[in-house]
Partner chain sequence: MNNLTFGRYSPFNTCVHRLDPRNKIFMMLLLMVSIFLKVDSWSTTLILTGFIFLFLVIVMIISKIRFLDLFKSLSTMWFLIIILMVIYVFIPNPSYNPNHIAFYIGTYGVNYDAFYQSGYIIFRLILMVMITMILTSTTSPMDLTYALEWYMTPLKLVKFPAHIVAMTLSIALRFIPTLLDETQRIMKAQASRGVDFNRGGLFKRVGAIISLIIPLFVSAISRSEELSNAMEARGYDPYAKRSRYRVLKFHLSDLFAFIIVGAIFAGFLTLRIYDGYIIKIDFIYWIFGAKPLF
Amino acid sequence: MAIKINDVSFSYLKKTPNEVKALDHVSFEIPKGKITSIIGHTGSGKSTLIQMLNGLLLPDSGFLEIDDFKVTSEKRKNKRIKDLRKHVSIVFQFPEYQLFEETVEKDVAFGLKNYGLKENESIEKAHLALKEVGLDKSFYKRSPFELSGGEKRRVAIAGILAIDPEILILDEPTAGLDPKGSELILNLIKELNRNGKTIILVTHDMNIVLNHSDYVIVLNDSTLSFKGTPSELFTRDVSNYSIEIPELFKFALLLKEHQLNIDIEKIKNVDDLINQLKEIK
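Where the form is predicted alone, what structure does this chain have on its own?
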């Protein structure tokens, strides 16, 4: 297993009248090499959890095991935090707002220089990362501020990929993008996963959960409410989770209720449903 969360708790404004419990004795595992979505309403603990996976926050109690890294409440025991942040990288919501260099290639190379690489090495790796996100050399010298929203998002992801993390966390990866831009980002995420990256998505979009996730974690009021496959989630009563079952899945369930032999576990998109309907005799 790539990631184990072991009885983790965390509060903001600790020991004050305004203390807020963000995570309350949460335990679960995230499998290596898969795409896992973390969902839940605002304030459920999602953002706190992903910052903990990257070492930006430390648990008040419990611990996290991320491959051979361990994150605990004791700062003196977390000596490898810088290495952890190279191993687990986060692309925050609207990461393009964090672009600041004068050219695309310099922006992507910035993080590499922080890890001690020389200028020419950083630029070379930046070019490879830009190619990986589908941006060719015509983008290298352009200002990141003149790009489209989707292109900016890909530049921001390239800046993370240049560091070559094993685990990539994306917070609302399609937020603010038009359908074409969203499709490009989601196809990129799938390709990164096919190439061996463990992907963690934080999203409110249940179509992303259905279409692109192998597993899903639901946080509700700072606790773990569900862990399993998307189809297992969408066949449950989700009224307490403040989520909407995707229309495609609702339709598939309706067909199954009418005695059509459909394997719900295999329904991710329209093509999956069509292929199953073709096989019915």
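Residue numbers count along the first chain shown, from 1. This one's a predicted model, so the numbers in the text were calculated from it and none came from an experiment. So that the term is clear: the rigid core is the largest set of C-alpha atoms that superpose within 1.5 Å between two forms. What changes on going to the form predicted in complex with the partner chain:
- Relative to the superposed rigid core, Lys15 undergoes a CA displacement of at least 2 Å between the two forms.
The structure above corresponds to the form predicted alone; please give the structure of the form predicted in complex with the partner chain next.
Only a single chain is listed, so you will not see partners or other molecules.
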């Protein structure tokens, strides 16, 4: 079982003068059980692509295979779409704008009820999800509208986590959060991945790519231009991808150039580099 994107193309506003080609014959695979980052300049088609993974958008041509689901251009053939959405869930950019219930716990339970769970069962699961994102009992009965931005974001993420999808997609989950809030969410993502979830991250932050992902996909002008590991990406010439190599990685490369014995592939954060340097001594 895997996630396969097969020669997928998509345009917005088809047959109008404003037609935009968002994806142009894109093919690649996403490994299961790993954290994969999808990066690329703004407007490169990232959000478009992830919406196809749970059938919110259908490709104009080509198809996607997600485990035993298939998303094709023909509407009729995509019958199990609701099951697919339970299997693959998306946390959209700024998900806090989709909260609407009177209380936090009700909002988190909302998705569960849609998938047929009973009221009390869904509230119970909602509490578990809230705990996962680090929100305690005192939040249960509060209105989601009176929370801070970061707390709202966590409630929204809990709403998706509660559904317990096998594949979790997050579109710029740390955009607009302070360092601490970002850290919280990134740790949560790591934890989820450790428990077996496949994670797909859309991000502009190269440090997240380096530090948190196993695999990276680069989209450029609606086409695929790279797939591989972060260290493979950053040791390449990335000048036409509009990507900035993380300072830490540049530094490690520089050390290596000066004949220090550094295993570039294992550098994910400062601690990794420090540990390797210690061993060299």
